[in-house]
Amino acid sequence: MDKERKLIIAGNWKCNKTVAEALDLVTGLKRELAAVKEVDVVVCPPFTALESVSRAILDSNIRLGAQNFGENGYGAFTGEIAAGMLKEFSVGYVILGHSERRQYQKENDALIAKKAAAAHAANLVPIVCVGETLLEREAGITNQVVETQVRGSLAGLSPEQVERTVLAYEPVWAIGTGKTATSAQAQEVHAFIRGVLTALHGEAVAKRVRIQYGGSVKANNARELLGQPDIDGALVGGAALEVRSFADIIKNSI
């Protein structure tokens, strides 16, 4: 698949996998994906498995991501994880603003922007999630919601930092529901997001930002979704928890 931006496919394991299960999964992925060079492959285990997975993928083409981190760094922040702790395990990416954290932990755009800035300061690549609920889509305000989230979550970042940020468009109604936005629906929002980026930082920057799609991505819809001109990868949930399903998504995207 010929794309001007290199595809990035990340597996968000969410609150799943013991250390032993995590090692089984990445061992299988290393075997299945050893020849893949066309896609940046990232796995995002829970914090408890980061060290073990980091060691396991050291000699592979798989990169490591975290699912969140604290914006304040080291200090008296009980229950938080500092960027420096992630860097110790060679973490290169961090998911920020996932809809589940927006919903359950009440994270807002301003907080996500602080985390994105802290990620860049630590030389971590943030994967910033945006997306509308079913009610918002049915109300016809998808673009309004997504633009507000994009502008708010990237506020304060320099053009160079925005260029190094990965955005993930995840319609909330399609996460873990089995429902998927059609390729046309997904492309429409991705193109809109790129337009927002153009308005913020110019066309040259917007053209270089990678925008993933997330929301019930599977092997059988990966090729059509990722073949769209403004879709540059996938943020995969449930299908990332098994070797075969995740590997097949990646292989079908090439």
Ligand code: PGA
Given for the second form:
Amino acid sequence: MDKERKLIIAGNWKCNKTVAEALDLVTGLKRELAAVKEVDVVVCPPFTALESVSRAILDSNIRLGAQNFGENGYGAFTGEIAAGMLKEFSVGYVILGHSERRQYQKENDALIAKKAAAAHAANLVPIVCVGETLLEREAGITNQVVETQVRGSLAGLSPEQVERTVLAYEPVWAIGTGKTATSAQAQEVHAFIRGVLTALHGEAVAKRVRIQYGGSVKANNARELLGQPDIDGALVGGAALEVRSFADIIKNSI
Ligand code: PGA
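Switch over from the form predicted alone to the form predicted together with the named molecule, please.
All chains and molecules follow, beginning with the one already shown.
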């Protein structure tokens, strides 16, 4: 696929995989994806598997991401993980503002913006997730919701930091449900998001930001979705848990 921006496909393993299972998965991915240069491939295991996965992918083109981190750094923050701890395992990316964390941990745009700034300060690339619920889509306020999330979650970042940030548009109604946005629906929101970025930081910056689509991405819909001009990759949940399905998404997108 000839794209304006290099595709980035990330696997969000969520709260899944023991260390042994994580190693199995990543060993299979290394084998399947050894020749892939056209796409940035990222895996985001749970914290407990970061160290083993990081060792396993040392000699590969697979990159490592975390699913969250504590924005306050080291200190008396029981239960948190500091950016510096992630860097010990060569983590390069961190998913922020996933709808599950917005829903269950009550994360809001202000907190996500704080984490995004802390991520950049630590040289981690944030993958900032935004997306509307089914109720919001049905109420016709998708653009409004997404614009508020984009502006709020990127608040305070410099244009250079925004340029290096990855956004993920994930309609909440499409996550883990088997319902995918049609490629036209997804492209429409992606183009809208790029318009918001243009309004914020100008066209040159907006053109460089990679915007992933997420929500029931599978091998059989990846090509069509990733073929859209403003869709620059995918954030994959369920289908990232098996070698075959994740590798096929990547191969089908090339
Ligand atoms: P899904 O999850 O691919 O299982 O829909 C995507 C995500 O939550 O990032």
